[in-house]
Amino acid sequence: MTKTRDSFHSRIGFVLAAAGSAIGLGNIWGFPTQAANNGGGAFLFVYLIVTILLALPALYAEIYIGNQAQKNPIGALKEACQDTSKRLGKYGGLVGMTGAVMMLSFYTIVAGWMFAHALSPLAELMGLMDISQWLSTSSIQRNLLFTPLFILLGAAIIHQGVNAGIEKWSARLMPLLIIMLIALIIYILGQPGAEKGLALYLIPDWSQVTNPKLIVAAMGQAFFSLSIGVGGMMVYGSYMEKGKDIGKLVISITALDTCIAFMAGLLIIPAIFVAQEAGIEVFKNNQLIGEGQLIFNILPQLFNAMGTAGLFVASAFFMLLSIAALTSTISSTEVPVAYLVEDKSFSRRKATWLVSLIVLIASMTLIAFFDSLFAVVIRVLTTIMQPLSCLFYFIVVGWLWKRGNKLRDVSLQKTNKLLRWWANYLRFVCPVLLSVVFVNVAILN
């Protein structure tokens, strides 16, 4: 008897889930601080160009492979590469799955920090000053509590399935995230000094546009914020009915992700200058003091300066970051879960808790060797593994995959000029552009 595969039940459910995967700490934390350190409006301009030229096509390639195969990333890539080498496809899928676990290993730690900081102002409001101080202070003990707590939170959603878990919770969390973000933007823009941040963010310094470091930073930010290259988008694509208009869906996801990143810039960059207006040092040698210090030191100082209202703002801000982190970790967790369920015949419940245990062990290892491993894992994933996986997807779609690939169907392309143009762009232009950027990343690092 054939087992019915779980799936998304609506286009909006898929878009919200995929956008939730894309919209995470990379958008709300990483993007604004990268913009502030790399020419403000110039970074925003280059980010949009890189997103259109490379990130959107890479997202399309990843979702398209999963949607056509209707399988998890390892199974989908094996099928796509069957005319060349199933083993190559399998190894490509395993690299992506390894990247998903790597992402979860550090992402759950950072997400735990956000959750703890969201609870700290609430504890202060209740007069629990010692608990509030403990929640807002970095420590191994706090990591050992909140990292597993966040992993359990994600597992509780994943084990319910695609429709009952991922789709339903994405439909709840994404509107909440957007509402909270808009409310915080309105509040911050009304504070003294916000107009200086808006000027930096919205008026480009065109002399910075050709800066190689800015371009590389924008590329890394675009790939990381869209969650491309670890298989999450591929597995989500496989849960959509085959034959849907993937192009429109990908444009919707990219537009929503980019919109949230832009809005996050409207929140964070003005907030930096509001903090500066309040006498808090935020820049040193024309660079932000540090991304970690910005989120966990400078902005909390600003919130404290706002009095009681600042406690509510602080809790809402860090809860916003917690929600963004949760929606991103769900898709990465689904990659190995789907593999275990479909290829190894695990029950979804058993697969979810096994993957969660593996992520917990990886996270605890990073906590134990934080100074030597944490930054290295992030750098290897975002500057090497994700771009290489995307390059592999372009090669698969453009060169290796023949049977069932409409982008290689000559008869279809004769009657559809747009399809022919798009297929050739993915086949020839994207691999070259990505290779050039990747070489520059290697040189700069």
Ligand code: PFF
Second form
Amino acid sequence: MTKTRDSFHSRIGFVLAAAGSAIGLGNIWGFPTQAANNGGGAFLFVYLIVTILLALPALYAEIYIGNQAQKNPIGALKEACQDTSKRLGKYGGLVGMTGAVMMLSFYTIVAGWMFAHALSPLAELMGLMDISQWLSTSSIQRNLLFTPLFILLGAAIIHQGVNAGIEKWSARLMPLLIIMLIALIIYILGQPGAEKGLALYLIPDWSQVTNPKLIVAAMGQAFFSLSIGVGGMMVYGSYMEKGKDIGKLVISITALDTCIAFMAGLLIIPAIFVAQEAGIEVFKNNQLIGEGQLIFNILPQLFNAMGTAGLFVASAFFMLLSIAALTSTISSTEVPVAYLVEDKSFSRRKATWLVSLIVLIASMTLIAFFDSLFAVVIRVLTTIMQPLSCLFYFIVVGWLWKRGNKLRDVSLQKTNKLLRWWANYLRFVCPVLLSVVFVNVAILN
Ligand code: PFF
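Please supply the coordinates for the form predicted in complex with the named molecule, as a counterpart to the form predicted on its own shown previously.
So here's everything in the complex, that chain up top.
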């Protein structure tokens, strides 16, 4: 007997859920930090190029595989590779699934920080100064409380299922996030010092554009930001009705995600300079102080300058980040959950709790060995595993998958010129381009 798979009820449901996956801490915490540390405008320029030339096609390939196969990533890649070697497909899927768990292991920690920072101003408003201070100060105890709390919150949504849980939550939360971001940008741009940040962000230093370190950082950031290379988008693609024209959807998701990253830069980079103008030390030897802690160092100071209203703004802003993190966490968790439900006959509830437990153990390990593991896991995932998985998707779509792969068929036909051009781009250009960047990564690492 075949079970009916859960699915998105509408195209817009898919777009919202996929955009919810894409838009997260990568955009608002990762992108501005990377941009500020890698030359501002030059990073933005390279990021845009890499997004169009590589990340967008990779997103297309990933969603296409999931949508055609209508299976979880491991099942989908197994099916796509059946003419060559099912085992290869399975291992490819397993690498992605490992990436999803790695992503969750650090993402839930950072999301916990956001959540704590959202509650800190509220505690202050209630006069609970000690608690407020504790919430806004990094500590192992805070990680031990907020990381599990965040994992629980995600699990509670996921076990309701794709339609009831993911689609509804994404639809509710996304517009709120965009409105808050715009309001904060308007505020920041009116502050003294903001113009310096704006110039750094919008005027590229062209001599930096060919810097291999910058290119690799931009590529990792673009792949992470679009949630590609771990199966999250593949599983969402599989929940959409088979054979939908995914080209336009992929363009919308990429545009939305890139816009939010751009907007986050427009908020955070001027904010760095507004803080500097206010006498706070921000850079040392041209590097930002406290890198991953950037937004926690800079923004609370700014919010403080707004008086009591600032407490509400601070809470709203960090709540916004927690919400964005939640919708991204959901898609990553869905990768192993879908696998366990479909291929290992788990109930959705059991699968969700098992995966959450594994993520909890992984994140606790990161907390225990924070200094030696945290940054390394992020780097290995974004600059090695995600690009490698994307290379695999290009090769699968272009070369390994023969039966039922319309994209490959199209590339051999004379009809529909645009689609044929696109299929050939995915088959020939993308793998070569990605390999060239990847060789650079290997050299740099
Ligand atoms: N795209 C998310 C972000 O920018 O925060 C991170 C992410 C979500 C990566 C889901 C991978 C994934 F499967």
